[in-house]
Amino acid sequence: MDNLTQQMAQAFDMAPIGMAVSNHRVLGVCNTFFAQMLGYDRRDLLGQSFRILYPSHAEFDRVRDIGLKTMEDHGSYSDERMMQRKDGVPVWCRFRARTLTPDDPLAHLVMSFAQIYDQVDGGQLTKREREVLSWLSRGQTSKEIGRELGLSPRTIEDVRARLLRKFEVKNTSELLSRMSYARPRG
């Protein structure tokens, strides 16, 4: 391996963000940070379907479907999503993907995963708050979120109002911006 190739391999492995490459949603390679973030030894992930990183088959299929058209049209896609650690604990991540095969976007995909921490300035998010934030980050309305979660739009508005108070922001845009810069405490 020449020096540049060795440096690139080391940079990939030691990057301070989770990185992975997949072929048809099967993990081909990932870096150490990605495996650690999800509670796995890297060797245990290679060759596995990404399905093991989602709480259900339905969620695994849903996340595939929401970005597919965008990747076909633009070659890339990003969102915020809940992943699942090996121990079952949910991990909220900022996800970015670029396809190397636009005609078949999932054939060869390069991805990054950055954990979004749910504890900010002393405020701990509930599961419901994380769910609502995730849908808000995708630009969904209260009515659409309520439909997805099986709740009334009024319940979603209550959760949104609680989040605005908790993080002392005036609107959803400020809330999402604030959460984008969330860092772990301690």
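Numbering follows the first chain given and starts at 1. Everything quoted here is computed from the prediction, not taken from an experiment. If you superpose the two forms and keep the largest set of C-alpha atoms that fall within 1.5 Å, you have the rigid core. What changes on going to the form predicted together with a further copy of the same chain:
- After superposing the rigid core, the C-alpha of Q10 moves by less than 2 Å between the two forms.
- The Cα position of H24 differs by less than 2 Å between the two forms after fitting on the rigid core.
- Put the two forms on the same core and the Cα of V159 is off by 2 Å or more between the two forms.
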Contents of the next structure:
2 protein chains.
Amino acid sequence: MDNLTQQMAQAFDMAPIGMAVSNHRVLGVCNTFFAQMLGYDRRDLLGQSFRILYPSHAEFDRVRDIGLKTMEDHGSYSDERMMQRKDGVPVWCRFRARTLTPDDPLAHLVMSFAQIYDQVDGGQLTKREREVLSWLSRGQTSKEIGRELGLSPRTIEDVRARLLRKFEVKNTSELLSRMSYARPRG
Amino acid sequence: MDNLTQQMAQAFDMAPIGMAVSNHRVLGVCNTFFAQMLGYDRRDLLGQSFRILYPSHAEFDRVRDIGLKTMEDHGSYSDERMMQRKDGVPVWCRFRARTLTPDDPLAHLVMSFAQIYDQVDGGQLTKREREVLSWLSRGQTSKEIGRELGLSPRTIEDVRARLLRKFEVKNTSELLSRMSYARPRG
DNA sequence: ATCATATACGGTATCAATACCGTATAAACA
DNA sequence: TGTTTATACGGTATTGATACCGTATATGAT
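Since we've got the form predicted alone here, give me the form predicted together with a further copy of the same chain too.
In what comes next, the whole complex appears, and the chain from above leads the way.
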């Protein structure tokens, strides 16, 4: 038994970030962090479809398509996405993937999932809040987001204000940098 | 030979993020991404001190101390830090660590390193730019940063403008969300 | 030596962000 | 049934951000 192989396997399991391997969207291996982040026992996830980790079938289909072309071209892909914990609570992650089979990217994928923010005390974000947040991270102004969503810029400012309150930050810059990783609160 | 162990080891090696294990600040194992990110051949890193991956001895000592207490208390720690590539080019990373030995955190560490931004074409960031960036990510205004660094707010605005140009983004929000992970350019 | 760039600073103009004031509706909840 | 919260919108006032105009010094590269 190769000692190096065992060390690497242990490092995978104990990594401070969620990791998983999938074959055609079926979970092969995952590590402890990944299972814990999503509220499962690690053994219950083996052989399961990734479908159960997404809030809806539509979202499950959407995330399949968005990175495909990038992975065919570059072998890897990254985005921010919403996962669903076992108890239904959404978890926002920085998702990274590398395919070991560029011709058929989904055949063999190695993925990492970095939880983006801690649970906001008590409540999660509403759909509107997540929607606005994702436009904000592209640098869009309230006016632009309003046009995009068919709403008054004033309404977008309301959503922004709620986001700032929930995360206890003083402006959008601090909000967006806080989104990049889970930080101890306070 | 355990098949699961081998799969986990392969996942470690092919992960789309830098990973490494250290014992008392000496590198045990690392994966392909980690070695590539820092410009080394993976075999050259085994058994090396982490010292060579930091720009100075002072920085090497600093990063040892800042997470120690948090790791003793929580077993894990995360920050943003500057690493140094083999050719001397600085690499900014989201650093995450979990200790397997909470009593003596540095005895056995599993770490992940997510590169925060791609090389800005041609040039890296200057010290001043990085310095201002780190204050921006805490939501500080130009006026506040100016006070902090003993400079005119006007000068901070110049540095901001350079940052926006270098990253080809249109405002600070987009800049800070771009900082959170390496993204294909363009 | 010239050129480019980073640094540092001043002014001014415009737009965006934030924080308030207010109203109103709908859903969730005790 | 009242209370809270999210949603959506209007106005207004203040502060911040960004983009220009300009000058000046220092440094490093060609």
